[in-house]
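Just one chain is shown here, as structure tokens, and it is the form predicted alone.
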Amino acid sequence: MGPIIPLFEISEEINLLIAFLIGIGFGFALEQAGFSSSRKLAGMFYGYDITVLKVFFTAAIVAMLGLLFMNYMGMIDMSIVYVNEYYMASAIIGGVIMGAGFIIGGFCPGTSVCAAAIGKIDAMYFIGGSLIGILIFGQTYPLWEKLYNAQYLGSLKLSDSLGIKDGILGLLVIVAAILMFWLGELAEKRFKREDISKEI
């Protein structure tokens, strides 16, 4: 069950069917958020809903407060939990990419199968095209391989980098949250579409 610590052994089918039976729970809460809808998802860049913002922030929080409880209470190891490795270059260009996708398609990887699940037509395409990319991108990937592995930092965490300790850093990623969820209250007063959030 990956970094944490059971009461007993659980074998590989289990972990399969507890991730799948995760899975299934992720997709359900996506799709009651609204998280189906491209307009919905599409209004936290143009202002009028930040729905995704407090979802997404509040999901990462309640992630990061449940590693560091668990990890001082022994429940976790967290010696081994996996940090993704980090090169700047495609992590600056991907992220130029993976938002200006967000933005014109109106789905992430993620809340585009939720869509299709339910028979959205837009998310079809936007995984067509997603997979169509990824076959583009596979097949010239010796043109990208030096920019693709460019500056590589290593599995780099935040509260290193900045030489504080996970609990400061995790106290300023909640005020940093609460901040900005009252701009983006502030921002959907300002850009508040009624048409929106009677077709949402």
Second form
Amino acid sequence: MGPIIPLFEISEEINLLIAFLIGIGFGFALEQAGFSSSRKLAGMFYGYDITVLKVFFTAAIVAMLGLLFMNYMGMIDMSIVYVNEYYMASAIIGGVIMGAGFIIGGFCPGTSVCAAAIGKIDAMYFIGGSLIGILIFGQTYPLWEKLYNAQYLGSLKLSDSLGIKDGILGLLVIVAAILMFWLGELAEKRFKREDISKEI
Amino acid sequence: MENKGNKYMNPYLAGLLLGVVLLASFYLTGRGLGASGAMKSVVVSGVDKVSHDYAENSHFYSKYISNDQKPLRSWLVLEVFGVLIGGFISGALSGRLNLKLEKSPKITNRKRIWMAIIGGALFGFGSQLGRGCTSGAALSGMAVMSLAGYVTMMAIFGTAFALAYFFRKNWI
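Could the form predicted together with its partner chain be shown next, to go alongside the form predicted alone?
Entire complex below, previous chain first.
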């Protein structure tokens, strides 16, 4: 029965070792996907390379279906699996600021670490910038504290907010993803950039 | 696709691999993956080193250092250290290790560097306000079907699409 670490009293050393091993898998998968290249990531927003869409949605669906299946088989206690808490205002505004950071900087935090690992200099500056941005948030926190804690709706699930079963939502997400993959593949042909794809 | 020596994995296969890693994280720890949280730990730890009293009195930093917590000895920091190693192993196996500043030929190196710093700062700031980045909020949040995950994902990608035209010179 999972999740293993919260249910069984696992020592901190083992816990941190598992963190390290999971991180290796995470970094390996990101790099193999090509998330270590800012121009490949940015391709998503110009249509010449939609790898981000394919990898991101495939991963989310695999994990989502895995959790649904494990729950169904009684292999995991979903009541102690963390469901992100929803603070509507800060989730939307934070997301918008992150989106601007993505198109300007070319990375997100995870991909920047993976790209820096293989020597991408732009990624190293991005990490430096991220630390500065977090420091700015920390130093100006009293200005944002109210916004940060506003409109708290708890650990709300999309399926519950739509009033549908988890399995139905899972099916809808898969259908939506297949549609997006199909459109994305068309976009890759339409906005093809041999010159960029050769370089990245 | 001319670069035969350093071809990337099929994206759907890479997505499957990433999904399995994410699922393993949930099964083992009850939580998904993260990245910006580790960067926050670095900042919190730095501020705490400079002035412990200051950090303790701040509503933001104090959350992460109370009860003798050591921000650098945390799950996410070790995980992101693993990302560094895993990325390096993958790059080494696929022949992609080299120092490179990636950008469109239309902009200068200096401009790319400033854009990376500014973009990073925005992402870092936004990830704190939004309680997690593409990994912890969007990807992991979507896997557990959280509304927050879907909203954050749509806000990130929607904004990047909406602004793409204005920053096209940087990339294409």
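Just so we're on the same page, rigid core means the largest C-alpha set that superposes within 1.5 Å between forms. In this text, all values refer to a predicted model and were calculated from it rather than measured experimentally. Numbering follows the first chain given and starts at 1.
In the core-superposed comparison between the two forms, the C-alpha atom of Leu16 has shifted by at least 2 angstroms.
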